[in-house]
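Coming up is one lone chain in structure tokens, specifically the form predicted on its own.
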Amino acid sequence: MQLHDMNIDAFQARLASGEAKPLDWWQACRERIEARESEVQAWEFLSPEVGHAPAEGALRGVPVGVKDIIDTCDMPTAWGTGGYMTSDGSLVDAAVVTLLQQQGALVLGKTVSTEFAYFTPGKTRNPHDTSRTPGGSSSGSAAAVADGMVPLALGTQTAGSIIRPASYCGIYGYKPTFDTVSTAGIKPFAPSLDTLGWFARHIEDICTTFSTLTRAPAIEALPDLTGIRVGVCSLPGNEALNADVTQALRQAQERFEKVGASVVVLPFDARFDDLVEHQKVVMAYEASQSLASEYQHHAQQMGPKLVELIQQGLALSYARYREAQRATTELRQLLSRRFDVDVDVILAASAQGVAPIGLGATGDPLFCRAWTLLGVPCLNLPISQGEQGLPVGVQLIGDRYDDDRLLSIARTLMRAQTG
């Protein structure tokens, strides 16, 4: 088995048996980057060398890409600004970087982010079709993983910045329950929304990383999904789905049913559709505060979309922000009751379709906004193809703090798909 096809646990087994050395994966990734980076342009900065032997741990020798809004003390951070803001290195690494390194991971470099993780694109292209966007804001991380440049990469999501690029690039993207993994050392955008997550080509690697970062027990597959209730519901519910997304959802339903799960349409009342607008309010209001200094000193250099959002936030009243947060709290409680009574997981659209043509935008996070605001764990499953054979994913969603159950169900489903 080539390293490109291997998962983390298989590599650890090779290390234990002496069939591989700790830097083998690192070297293979550097070779892949050398061959493909001119096409994909996923990296903002590459670590020139490994400065230390990797620690013993669950991720020993595993190369990791770090989104370029995440602090590193030995590599610069530019926050997707194209150079009008750059730090040569922070005093300390972000907490997640340290946690990964303590388990033996090797930081391969900093991956391209959109400007402050909003909508202004970076240079990265979709590896499936370089005329198309990889999505954003975690564009470099998603593209690097999809192209085999790195097996694992960090991303963040404030609206749809993990799930959407994972769908466009045909890989797994995981956004855990809000605040499960510390965002210390990560540039804030909207602190009550910002969530740290990661990308991988294998569901096993999503699970291994979750257990490693949280110290949760290993995520195991179930014998089958008999008794598991899957509710189908995309938010906003009044938005028509295109044919590729409808097909992806249908394929996912069929696969669930083949392994014993029951699938039902899950209706929500109209208040849940309002979550999309509430998310926009919360994001704009908080971004106008988080980026106050950057806006004051660099507004002329900022992309117009970011300036527009900050100005929208400055125009919002505290009463409107409070209304959005109170409505979210109420609906979060209602959703938890639906999980208690009606379903174990929810199946929903990840994006509006395949990756759009063009590099001037990163696509619309419409089908991610509500779930991000609710703080629930979301996983993109790369299970379908649409226009011109391009990837189309679906979201699997669990209740808050039920990440391990969500991942166990997903691992069971995907094992059955490949078995």
Contents of the next structure:
There are 2 protein chains.
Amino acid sequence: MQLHDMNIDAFQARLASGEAKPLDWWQACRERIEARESEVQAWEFLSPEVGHAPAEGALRGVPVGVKDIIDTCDMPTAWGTGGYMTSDGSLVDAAVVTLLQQQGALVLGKTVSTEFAYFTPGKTRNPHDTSRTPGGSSSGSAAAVADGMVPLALGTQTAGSIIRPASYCGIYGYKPTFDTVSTAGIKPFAPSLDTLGWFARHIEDICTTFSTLTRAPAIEALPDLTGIRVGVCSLPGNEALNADVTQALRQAQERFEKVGASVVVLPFDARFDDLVEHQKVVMAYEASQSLASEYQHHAQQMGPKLVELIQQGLALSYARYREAQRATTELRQLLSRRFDVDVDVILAASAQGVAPIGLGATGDPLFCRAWTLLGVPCLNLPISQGEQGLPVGVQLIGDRYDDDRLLSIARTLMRAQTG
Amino acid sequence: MQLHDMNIDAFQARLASGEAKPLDWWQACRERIEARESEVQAWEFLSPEVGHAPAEGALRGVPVGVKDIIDTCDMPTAWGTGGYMTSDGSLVDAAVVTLLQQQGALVLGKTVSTEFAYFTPGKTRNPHDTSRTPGGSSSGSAAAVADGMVPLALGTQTAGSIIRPASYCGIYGYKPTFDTVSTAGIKPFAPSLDTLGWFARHIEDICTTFSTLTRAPAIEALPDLTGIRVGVCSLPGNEALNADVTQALRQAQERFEKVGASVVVLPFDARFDDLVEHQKVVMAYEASQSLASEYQHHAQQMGPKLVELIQQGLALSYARYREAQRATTELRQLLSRRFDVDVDVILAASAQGVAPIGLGATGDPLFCRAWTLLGVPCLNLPISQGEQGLPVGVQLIGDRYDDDRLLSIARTLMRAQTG
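Any chance you could show the form predicted in complex with another copy of the chain after that form predicted on its own?
Below is the entire complex, every chain and molecule, led by the chain shown above.
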């Protein structure tokens, strides 16, 4: 039985027809991990046993990887600290872990995170080229999904920690509208920004997971995208786009136009240029509060980049923080009006190029900062290849709470081409 | 040394002059608790020892009570469950606990919370009349401060869990702008709503705590309130206001007018009437996610009201949740425009009347739901007395991120009268 290319709905159909058993996918994933983990190093901890076979649920028998900043009661959590802070197991699982398990999902283990989901990398390598970073902070989740070790894995994004690794690893990565799925049991970094999301190799699985976690109706593909307006815009950092990303954006535009959508240039208010700086302010100020206890007790063991961020945060005034929050509120309204009037989705770069060489850094979240601050849903589409055949993604962005429309458009786009 | 009426700044002055020693206030609080705890029952756990005397900080030597849904590493946390879920101590303190301790505050113990900060009451009684509820969910914090057991205590508000008990107990209770102080290490209930705040007997201490936690400049009183416009409005439930609350609102208006402010009637958009229902939807939907693990493992031990809320949440559609969130976004903008154009602060009821008789319920958060959903800062002013001389408060509401202005106006108002 070939499970590598299976999607969740197809597996459910096989279970229903008796062609597959509930633990088949779990077993196939364990075998893949056995064969590949020494190369990829995506896992912080592997669950020693599967427990009993799930009897029902929309995710029955679906193996899932859980980022190691997410609490689990029967597995340790180390928050990417490499061991200077470790819990043998929390009193209760994070809410999302229970929600997935209630639908029959099987937690395969904890995936490598950067230190407290900031910049200090873990051990994980990019499965497309093990000399390159998989991106961060959800490094292990992205690499494990990309390598076929697991069909679904949880990540979080505070700056660019889902979209960037998804782009570098050539898979789908989804950050829903802020606060769509509860972060209860997930280590806070910057509570105004921290968003739970997930990775998959199939757009259908991104959609199924969204519907399952939110109890929203299933996301259906549209007949075509006639009448859909795709906005492209010039945002800070775009001048740094390399040829690979420019090509990926052009390919995405062409693909949209082939299925009836129109591409419109969205002139952006000059104030949007400040969003990247505002995101940095909110992130540093809130992290310096949220990690106060960790910094108090473990500053000596922390990576220098995290220490630098916390110190930046401690040096920020409340007035500057407030200025950033107020500007964000205004720009959210402006953007929302754009979605009401001008466009259905926005197409933008996910990262500056293919995954950088080296494991000492995880790449730059520049292109994600503004969208995360705005709280809008973002989806990486693994749409192109750049230098040396390495993956390059683009992100599709929707209006807040318009996740179902964004996912429906993405599903139509990606299946129209390959179907 | 009479510490019962001391405020934080005055104690710091005494420390500086050598009139007081760093552990004096702690000792006085312990004595008060010794004398009164059997009556009031505000504490879930008392710290066995003070540790070393603090050497510095804006809160040097200030005893503080910590609501028992807030993590502490050297004291147990039971989240108001009465023991069916208990932690002997977390790996790290909640962020706010460390932030207070870094400023020299002394954590006296954990104060009684309702079950997971929802409606099932703990053992605490109202110190003004022990046959009455202190309100909830921050029951122990409000009662302990009101009874002089501690000058400062932490609470949280998801519906009305700071403002209502502050009103019932006759003290100041402050809920700052949403997300102003990190909730890292605090049990999530409804992450879009959960807000950390605090109680004190002196408006100065509310202000000092705000400045200390946010690193904002000190809140100064104004010479008078000339030119300040105080909005009064008709909101859902106002028809249920009893005579005590009507009188408290009138007294507050008169007090404002005496110091130069003008009171203006604020006609509210009809859509504001829906905010109470929207708050209930957001709270139930998010709680049914956030407490998924607790519900999975402890449903049999949970109070019936909490089970009912979670089941309501599980029955809600994503579409209804999204409708509530979208409407809230719009109404936040409308309210913000009101603050820009029409008023400086809004004056409104804190609760339906004095603390109800009985310990089986904690009163109704009706008048707080809309403001919590809007994310605006709210301050209970202990301004009046109702039947049998029991306290009745009113709340003063400011624009989002305009906390310093709200507190400055409140400080001027309350001191102009008594000074």
